[in-house]
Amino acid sequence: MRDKLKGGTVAGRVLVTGHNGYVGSVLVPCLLEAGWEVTGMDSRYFSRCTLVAGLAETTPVSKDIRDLEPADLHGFDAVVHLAALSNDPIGNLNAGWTEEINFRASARLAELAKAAGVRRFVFSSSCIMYGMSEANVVTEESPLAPSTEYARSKVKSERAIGQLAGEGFSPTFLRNGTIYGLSPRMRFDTVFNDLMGAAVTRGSVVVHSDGKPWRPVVHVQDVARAFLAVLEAPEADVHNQAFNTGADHLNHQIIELAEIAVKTVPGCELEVQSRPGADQRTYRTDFGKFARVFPDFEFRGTRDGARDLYEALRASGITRETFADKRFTRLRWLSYLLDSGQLDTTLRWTNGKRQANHD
């Protein structure tokens, strides 16, 4: 891989699938920031879900992962990938989708990947893959419980890329925690961007559990930042490693985040309602490893974080109608296309040119 902006060149060539996503519109400033020729490839699912500006002007390929070629990945130093269905929620609504584009295509991308002389490959993974653990805190080497389509999509991801790992090969997996913070392809249905967002438009809160579950919240910025220090460290270093992306501090107790939120927000209140049925995935993440490979990497506190985003989300001048708007709930949103025809029951456009128009 080439030195980063020496004699002029860049750090080299990267893929990112899934680059007009959450994370993607926010990866891509990133990595061209820090030198690197990006190449995006989306098939632009959410390219109408745009909550503010700030889109990265770069090589797009307008491209279902299922539909790659071998082409598709000639002349590329690094794949970053990020493109799947993001949550439990739609991996619910049909397994087989949750299947065929977060496992099987993932595995074939990386096949691809591999057979082009790709050399490094930085798959976006979850702690989800944890489940309710029964362990007080999990690390990297904890057993995989997963309880959901989503979950297992990833379990088997990492093991099926993990597989083709060799020499001239070399995949390293971020099990990203819970991602809040402003992005130009908002979400909201992610549980720190739900609280902010109810506490700004609404001035209240409501946590419809106990509180007592535990989730690893990470800022966006700074996963895109851990993103680039993997696509930049030694290979030796994160060789087919797992690592927990976060820092201990960053585990928090839902009601703690709710009450972070209420805290920022002036005049926000909070109301608990505990309700059969809620959602009580627990999962408290040890970050140690990826803090003793990443010394100098800084995490954001989460207090420091809510009050990013409160002021972001002040400036975007952000209603209630647009927190609840379909466009930034992922489930919701595709349910708008399946339902108006837009995408037809396998999950591609019924246009093979609509998604362009939709820029």
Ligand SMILES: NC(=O)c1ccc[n+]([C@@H]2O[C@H](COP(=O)([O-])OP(=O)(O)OC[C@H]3O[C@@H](n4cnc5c(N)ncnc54)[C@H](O)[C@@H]3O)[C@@H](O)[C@H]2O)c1
The other form holds:
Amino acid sequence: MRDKLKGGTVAGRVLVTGHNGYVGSVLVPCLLEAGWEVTGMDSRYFSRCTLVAGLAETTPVSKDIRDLEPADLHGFDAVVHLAALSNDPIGNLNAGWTEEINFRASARLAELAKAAGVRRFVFSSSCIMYGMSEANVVTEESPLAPSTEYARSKVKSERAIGQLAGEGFSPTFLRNGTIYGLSPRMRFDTVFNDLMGAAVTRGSVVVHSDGKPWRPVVHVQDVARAFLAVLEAPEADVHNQAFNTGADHLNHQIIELAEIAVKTVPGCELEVQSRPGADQRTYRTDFGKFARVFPDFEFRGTRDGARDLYEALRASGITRETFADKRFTRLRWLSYLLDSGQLDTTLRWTNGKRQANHD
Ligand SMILES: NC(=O)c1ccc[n+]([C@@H]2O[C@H](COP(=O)([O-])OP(=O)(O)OC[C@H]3O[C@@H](n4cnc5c(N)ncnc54)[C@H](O)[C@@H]3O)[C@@H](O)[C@H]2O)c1
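Starting from the form predicted on its own above, please write out the structure of the form predicted together with this ligand.
Zooming out: every chain and molecule, the one shown earlier first.
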């Protein structure tokens, strides 16, 4: 990779897969600002799911990562790999799609990147792979207990990509907690975005469990900065390493997140509806390794992040209808594209590039 030079020289050329999604549309401006030349590659499932302005200009490639060709990887210094079916419910809809896209295509992407001489490869992984951990607190060394197709796809991808590590190919795995915060391609199907969206638009927050499960949360801007920090770190510090991305103060029980949402939004009320069968997955995450390798990196506190999100949502003029709109729940939007025949049963656009190019 070229050294980062001041004075207008590019930091390097990076391919960002999934640049059109929730994290990608925040990451791309961050990389551009830091002097990276960015090419985005995305199947553009969510191109019509924009909540607020702020999408950066990139060199976009409308492409499904399952259809990659060796030439697609030529000329890059780094790959940041975000493209995926990004949660459990989509994995439950059709396990084969998650296996194909999240695992097989990811492993092939890494093989092609290595063959093309791309040195750095940063994979967007997830703390979900710790599952219902028996451990009180999970570190990167804790046993993995993936209990869903989505979580298994992250475990298998890390293993396959890690096996390619060596001279000239340096992968890093960022295991994110649940991400929240404003993005042009907003999602309201992650826990804290959902709670905050409900608080702002309905004036009430409902918790469908006893609220005891732990979740690490992390602000989307901090996730973007973490990807950048890894890209620019000395290779020896991050070579074939997994990092839980966040800080110890970002571990919260769901009930605490709900309380933060309620306290942040004036006049908001909290309702707890314990239901059998509610999501009881729980894990508390140790972030010591990230802090040791990136001692100057600060993650914003959840109360500050909640305030940012409250102000941003208010400024966007969001209504109850918009909050409930299928465009901001990944499973519902994909189901709509399938049911209306815009995507076929392999999750490819039925009318080729025309639909995919519709923004
Ligand atoms: N959002 C979170 O809370 C969270 C937490 C942990 C990990 N992650 C991971 O971070 C990454 C980004 O998540 P996100 O929240 O931005 O998800 P997202 O669904 O908003 O974005 C994913 C992007 O990938 C694209 N994509 C999906 N399948 C593709 C394919 N076959 N070919 C090309 N592009 C494809 C989609 O069109 C979309 O733009 C994912 O890998 C996700 O698993 C997210």
